[in-house]
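One chain is shown next in structure tokens, namely the form predicted alone.
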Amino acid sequence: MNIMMLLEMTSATFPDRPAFTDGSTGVSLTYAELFAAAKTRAATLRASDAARMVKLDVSNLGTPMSLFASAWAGVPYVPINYRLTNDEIEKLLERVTPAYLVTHEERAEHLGTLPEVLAVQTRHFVDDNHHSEHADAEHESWSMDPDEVAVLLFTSGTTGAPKAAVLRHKHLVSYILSSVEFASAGDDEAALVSVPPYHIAGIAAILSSVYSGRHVVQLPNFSADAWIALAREHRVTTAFVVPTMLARIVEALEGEADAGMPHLQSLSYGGGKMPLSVIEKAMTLFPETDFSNAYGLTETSSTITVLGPDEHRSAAASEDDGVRRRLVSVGRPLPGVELEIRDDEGRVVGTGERGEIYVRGEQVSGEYEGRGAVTDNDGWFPTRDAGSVDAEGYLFLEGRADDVIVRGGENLSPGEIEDVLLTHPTVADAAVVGVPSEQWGEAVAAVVVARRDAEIDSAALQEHVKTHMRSSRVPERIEVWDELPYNETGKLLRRVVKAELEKP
């Protein structure tokens, strides 16, 4: 197993469809012309003698020849986060040299000269005659040992210096074969890719796009204009979003009866938590849209759960409260893979009940370089993520599991707080958090965004959470802000809206 397969297999099937096009200059590859350059780039990154192949850079051409060429070449992929700043850059390239480097002009003269990286520019490494003297290598095959390290991805910790979860072929490679038919996109589709490559969703944006024969273009710096411009041009089929920028697009096209996209058939979301209010305005705009919510982690090679498009509609359309709930949940597990809910003690919890999330299953990796798997004897992987599960075995993520408040010796999900503060029509975003309280020892603390030409009344939205829960629940703090802070895959920065608050 090599995710090298998957490239091959597709540029036989459909050599002269278009494989990947840069939405930021219109330049486009076949999936023959993406196979060359893949063998060539390998022969080059061989040459080279380095131990890993990174990139620094958006969404471009390089991407995907990096990815296939590091797989050909039997050398980890390992793209960085190019938002980072110069140190914690050159922090990461210490822990992964000797590195053949690939990064824009502005980097890449500095960054050459630290020790045993080979920098390269982007463009460079696109134009083929910067692999002239490969041009003609013999047809080396690539490993396929399904123990070989395909991706090594740098998660964004918290605390600490961050980890590099470790990907093998097999952990990708099952994922797609589990979850795309090959060559099942017509040569009129085109998937439109917003995520950053340094983004387990990317990656595998990447990876099922290529096995399914679809068109990818890429969009390397999301806006909700961007975005919708791409996708009109291109008449775009399918594209995957994280939440906040879904709740952009939405708001882009506030006043429209709809989208104007009639030829988007399917839309995918995730990364984050999914506000009832953004699913909902998006259907209605995306009418004849497939709307999927997946779940997934880096340590898991994505998706794990979804919320298929039935599933969305039969919940928009239910007057049952526990049915469209479930418009926010993330679905249930894909085949393959098993799902638990465990408390503090490991016990498996009942429905409904709050815990972590435990899963298992061939895709799932569970591992850190340095640090080797953190998987039970079982192969149960802990995802440090909070949720709880309903009758029907939907999940409902609440947030990380060490986000619980501890409010007077009680626990209390902030995720539920949330959720009930968004049903008040003035909210149109809310993040709770413990803060320190001299009397309970943390005390609830919400910042809300208002909607539209909506004022916030602090004193009503207490007596909304205490209609609809225990007084415990209701914050004793309440903060408007203008936004939310979130990170690049959508993901509530919980911590900083805690140190906001908590300064003196």
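C-alpha atoms forming the largest set that superposes within 1.5 Å between two forms make up the rigid core. Remember, it's a predicted structure, so these values are computed and weren't measured experimentally. Positions refer to the first chain, counted from 1. What changes on going to the form predicted together with the partner chain:
- When two forms of a protein are overlaid on their rigid core, residues whose CA moves 2 Å or more are considered shifted, and E479 is one of them between the two forms.
- Once both forms are fitted on their core, the CA shift for A51 between the two forms remains under 2 Å.
- Relative to the superposed rigid core, V27 undergoes a CA displacement smaller than 2 Å between the two forms.
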Contents of the next structure:
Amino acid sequence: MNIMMLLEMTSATFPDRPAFTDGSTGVSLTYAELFAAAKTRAATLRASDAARMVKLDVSNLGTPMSLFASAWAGVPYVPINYRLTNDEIEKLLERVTPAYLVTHEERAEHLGTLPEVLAVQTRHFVDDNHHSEHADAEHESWSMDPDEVAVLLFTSGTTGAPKAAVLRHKHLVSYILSSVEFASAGDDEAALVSVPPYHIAGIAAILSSVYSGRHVVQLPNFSADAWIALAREHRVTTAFVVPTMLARIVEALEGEADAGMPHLQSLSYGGGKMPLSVIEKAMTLFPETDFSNAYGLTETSSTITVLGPDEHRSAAASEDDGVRRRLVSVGRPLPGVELEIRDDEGRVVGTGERGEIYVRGEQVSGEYEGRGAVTDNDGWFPTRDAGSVDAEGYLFLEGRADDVIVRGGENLSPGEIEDVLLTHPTVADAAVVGVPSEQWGEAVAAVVVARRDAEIDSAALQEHVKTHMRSSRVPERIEVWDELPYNETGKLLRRVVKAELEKP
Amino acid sequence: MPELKTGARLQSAVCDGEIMVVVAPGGDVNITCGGAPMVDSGADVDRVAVDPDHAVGIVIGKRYINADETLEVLCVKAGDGSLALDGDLLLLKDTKALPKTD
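Switching from the form predicted alone: structure of the form predicted together with the partner chain?
Shown next: the complete complex, the earlier chain at its head.
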């Protein structure tokens, strides 16, 4: 098993089909060209004796080239977040030497002076003239050992140093084989990829599109206007966005009757909590588009549950509150993925009860470099995400397992309280956290953002929560901020909110 | 043939066909393409004639299973021979289309 095999199959089937287009330059590669590029760069990489291939750059043609060249050479691929500080980048690089580093001009010179780092400018890496055409005959093929490491991804740890999640070829290939039909894309299909290349969604987007034979258009730096322009220019048929991206796209289309993108067949989203108001507006602006909500983690090789297009439509049209609520669920597990909700004692909880989400399946790695797998003896991986499953098997996310507020011995879910706050007409956004309390151990505190032209009345908000929930859920403290802190994939940084509120 | 390994790549002795093992049954098995035993991909092989009863062919990207699904393989290169396990022809696996998620 090797992810190179996915590219080989598509290159043999659709050699002349465009594979990748860099949206910022308009330069394209066909599938046959990408396959040939992977081969020559694998030879270059092997000759360098590097133990890791590091890509530190925005999405460009060098992204799929470096991913597949790594797989061909049998060298783990390590994409690093280019938004980190120099200090943070150097610390991560130290952990992956000897490294063959592909990065942009401004960084190559300095980082190339670090010990055991061979820095190559992205434009040289992408240019054929910098590689020998005569790949060594001994390595005409790649290893099929399923246990070889394909990708190391640094996860944004909430505390301490980032952990490097280990994804082996067997995890990534299993994910693709169970979720994508080979060569299923028509020659008029194009995917717009705007998620960063160092994110699991960015890697999954490359592999899924390659196996289906779809043309990928890369958007290196997201802005709503650029996304809309590229989608129209390339008549994009499928795209994945994180909630903050969709919110900005919806905002940019404000005042227009619809998005004017009848070609966009499917739009999937994930990576954070999607506000109901955003998805409802998006469904109106893209009336012909199929929406899917995907939930997954780095450690699970991307998507593990999906709420599909039909489920979106039936939930949106339903009179039944229980069915309507599914619009904010993340759907049901993919084939080959098992899911359980467990309580603090490790017991499986009943329908609708909150607990920690555990998953198991071929695509689940749950392994970190230097620490081994954190899966239990039966292969279950604790996600540290909290959630509940309804009677029909739909999964609802309820924040991180660590986010639970323990007030006077009662476990409260911040997500539920936020959902109620968000139904108030003056509230645009809300974050709920536990703050230390002498009386209760933890007390409920809320930070809210006002809607345009609205004023927040704390007493009225407390009354609003009280009419919808038990009184223990009513925030004892409410602050009004201009905006809430999010990471770039749209996850609310609750710990940042908490830290701010705990300042004396 | 010795025990099959998940992820192993095999080639046909009768055609260009190649497969990858997705689910392997335990124990020694005899997997054939076009009636002839398959060999490791990349190994030297003397081409032999295809058995006419095993000549429907295999299609790239399709998955094939035995009746009790203890064996599943993916065709990674198309060929003229049909696959069989211990003499029984493998079946084309039905796959369900899923929503695009990335």
